[in-house]
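Given as structure tokens, the chain that follows is alone and in the form predicted alone.
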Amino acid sequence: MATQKMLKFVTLGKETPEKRDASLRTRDFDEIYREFAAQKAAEQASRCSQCGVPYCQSHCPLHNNIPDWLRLTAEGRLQEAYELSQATNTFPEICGRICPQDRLCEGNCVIEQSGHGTVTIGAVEKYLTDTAWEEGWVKPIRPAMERPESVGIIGAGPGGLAAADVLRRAGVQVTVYDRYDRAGGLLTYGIPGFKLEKHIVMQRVTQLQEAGVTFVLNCSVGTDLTFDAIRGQHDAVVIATGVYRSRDIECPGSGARGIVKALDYLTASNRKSFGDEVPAFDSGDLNAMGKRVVVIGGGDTAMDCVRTAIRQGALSVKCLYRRDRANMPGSQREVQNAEEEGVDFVWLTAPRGFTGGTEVEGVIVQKMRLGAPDSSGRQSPEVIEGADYVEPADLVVQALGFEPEEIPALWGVRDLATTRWGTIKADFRSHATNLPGVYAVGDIVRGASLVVWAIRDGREAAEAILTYLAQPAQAAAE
């Protein structure tokens, strides 16, 4: 009987969550993507064609077992759904709201290869779990049994988060530190609320202090606390900083008051968000109200810098990337959303520098065009002489990525292992470091990458730990 709910995507075409429309949301930072009705939900579930090998699942850095919870979900079975994508995910809610389901399970559909939509399997996902939020289904953390061993965790971003989740859940004692205010991370800091409000992030911290994790924020390691006192107060740490340090543009006139970075800009913007006093935002340094905005890169965070200056009531925005469409790196849905809501791209351009002396006015643009394919296979973006034009602007924003701070001298910690890249070097299964009981997990290691890797790695990273923890006691048994 269960099947017949199921391989409705021959009758049925994709349905995606209702959008706002673009001149309501850009009035304000809520998510722009209304919920699925009970319904709808389960009527786009039974579009699943119960693939034998999911290609949905292999797809996801989590595995999660998307066709099984697609299933119950159509067959009205929503708390089992929502605790069968609860096993393999600390925080689908999270994930089903800024997953790049297009590169990943989405992608992969196989009805979607086969031309007739994929499964909506990010909507699905966050309807359950906002609906097992809402009955009552999230049950808080008890474990069956308190341990005495501890593990200090740096950084409460999404890596550090799922190895407090998983560690605390095992009875194991667990302390986060981190450099902000707040628990979170980019999630609390560097992504815009109409992506993912903060109340979402905010009640797994919440659930996290209830069930005993100690939080120490406003501690930076190396000034606050010493690397060397943390790993004495415990028996393992994990290392989840996450990458802060932002590439820069170098070339003339990149100093000017005016040209900011995208983290600087988007932790104020959330910080106003929670209603913190902001002077850098409210002096008009990391405030779009009425500029020319131009900003500069192609990935996600570029995507969140130009939504974000549309919102704040800019008179314009553009948004310069070095190759063409097809070959950015951030999201294409995220495109198509900025798109509609007045952002303008000017693909294959790049700065060449800057006019305006101490404060910006303008940014000198080189036209490019594609070339011959780099070490990735993309093709290397080529400057066309000669076709240089300026772009007033009073606002830049660069959004070139992001570099891992120089953890080792930071930390005086210099024996500690790290890339030539200068991330961090980990197993790649059990994210242990060279040091004995250290590990590292996220961008860190990765460098910048997606959320639902750092999620994976933390949880795979506490796994490791529970079984280094029960050495010595097996040890002591022999």
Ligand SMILES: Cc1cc2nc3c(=O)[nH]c(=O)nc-3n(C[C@H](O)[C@H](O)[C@H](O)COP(=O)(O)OP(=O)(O)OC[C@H]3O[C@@H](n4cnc5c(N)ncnc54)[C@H](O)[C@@H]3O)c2cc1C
Contents of the next structure:
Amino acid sequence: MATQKMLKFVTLGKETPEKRDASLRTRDFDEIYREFAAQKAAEQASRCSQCGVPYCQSHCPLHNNIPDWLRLTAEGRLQEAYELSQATNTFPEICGRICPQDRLCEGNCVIEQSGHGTVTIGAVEKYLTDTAWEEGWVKPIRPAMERPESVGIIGAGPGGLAAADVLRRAGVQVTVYDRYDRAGGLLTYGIPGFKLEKHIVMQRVTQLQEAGVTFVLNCSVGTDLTFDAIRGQHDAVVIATGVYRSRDIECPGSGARGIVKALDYLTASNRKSFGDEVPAFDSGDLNAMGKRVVVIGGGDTAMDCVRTAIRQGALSVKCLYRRDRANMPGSQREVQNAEEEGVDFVWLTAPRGFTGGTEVEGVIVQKMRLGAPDSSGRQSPEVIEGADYVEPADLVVQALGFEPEEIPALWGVRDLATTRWGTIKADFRSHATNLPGVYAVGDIVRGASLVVWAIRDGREAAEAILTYLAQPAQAAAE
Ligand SMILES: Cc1cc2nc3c(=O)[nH]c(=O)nc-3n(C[C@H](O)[C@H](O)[C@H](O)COP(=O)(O)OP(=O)(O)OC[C@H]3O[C@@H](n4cnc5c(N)ncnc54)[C@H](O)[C@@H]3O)c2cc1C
Ligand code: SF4
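What's the form predicted in complex with this ligand like, now that we've got the form predicted alone?
Now the full complex is given, and it begins with the chain already shown.
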């Protein structure tokens, strides 16, 4: 019976939810994909081949039980499908929207490998959880009993919030500290609304608040409150602070006005979407309207910047990347979306310097070619001498990636062990650091990574903390 409903990939083609037309979607910051209709979600789920060894599941960082919830969706048993999907994922509606599925679950779907086009796993996951919110299947978090222990979580991004969710469900008293005025980390202030609308993040924050999680916002640990004070107040602490030190371009003219950091630019835009007053946006410094914009970088942050600039009404938007399309780190899906929206990619180019005086007027662009592979196996870009040209620009956005801040020095905890890259050293499974009762999760451990990995870390650390809290006090102190 079950198989009759499934294995429809032979007769049914792959369909993603419809995209809004580029000319319409670039006028606002709303998400670009429309919802699956119920019928479409069931049809697409029925394409799953129900493999004995599901590679989609093993390549999902959360090991979601994908084939089973696809089958339940195909059978119209949506609430059961949702229950199964949320059992392993704290924020399925967020992952369904922004996981790079082509590199994770969908990229390893067996029917994709056989040329039939992957099952659209992410879109079904999003559909299920959006439906669950609409239908009231997402229940308030009500712990069966209250526990006296408390945990302090520094950082309200996906890693910290996933840990807060698991701990609160177990009845632990949870306080989340964040230096921003809103929770959500990069989900709120980094990732633009056209990939992830903000009410989706805020409904999860509200759910945690209603469950009794205390949020202490506008509180920068290390400045407003010491790490030791937080440690003294709680039985365990989770560090989930992400990575925020941007890699800057260092070449002649790089200090000019009009050359900005990607995260400053994206945060200003996201704040405007919340209706906040943003002087640096209103003054034009962080607003692309009417400008010739050049974004430097080839990762997902660069993709978010170019598409934001288009929506702000830039005159032109160019993206410079030193390798070619096939070798860029950003998702191909996002490149395609950006191209549809009018972004011009200039592959195999890098900045040599900037023209203009105190205000940037252009980028001196050097052309590159791909040479011999480096130690990572990727071909290294080499400069083609004598081929430089000037690309006129009124706004240059640097999107070259992020490094960790020096937490031990900033927080005065010099005995907190870090790696040679400056990330915090933590056990692979328990996420315990070298300090007793202190755990670390997400980007501050992995370096710039993905939301789904931060969620996994947060969940695992919370489970390890529950075990730690259950130990007799003497053992925990050792
Ligand atoms: C522009 C952009 C786009 C991205 N797009 C995607 C995508 O499409 N898909 C995807 O999977 N991933 C994406 N990522 C990566 C993803 O956002 C991160 O991997 C993820 O958010 C990491 O989660 P986290 O909880 O470790 O840290 P964060 O989300 O960075 O949250 C850390 C929190 O800690 C707080 N904090 C830091 N220091 C302190 C302090 N001293 N005191 C108090 N609070 C502090 C910060 O304010 C922040 O709220 C993107 C990243 C960027 C920058
Ligand atoms: S969490 Fe991400 S990788 Fe896992 S099934 Fe969902 S979209 Fe795929």
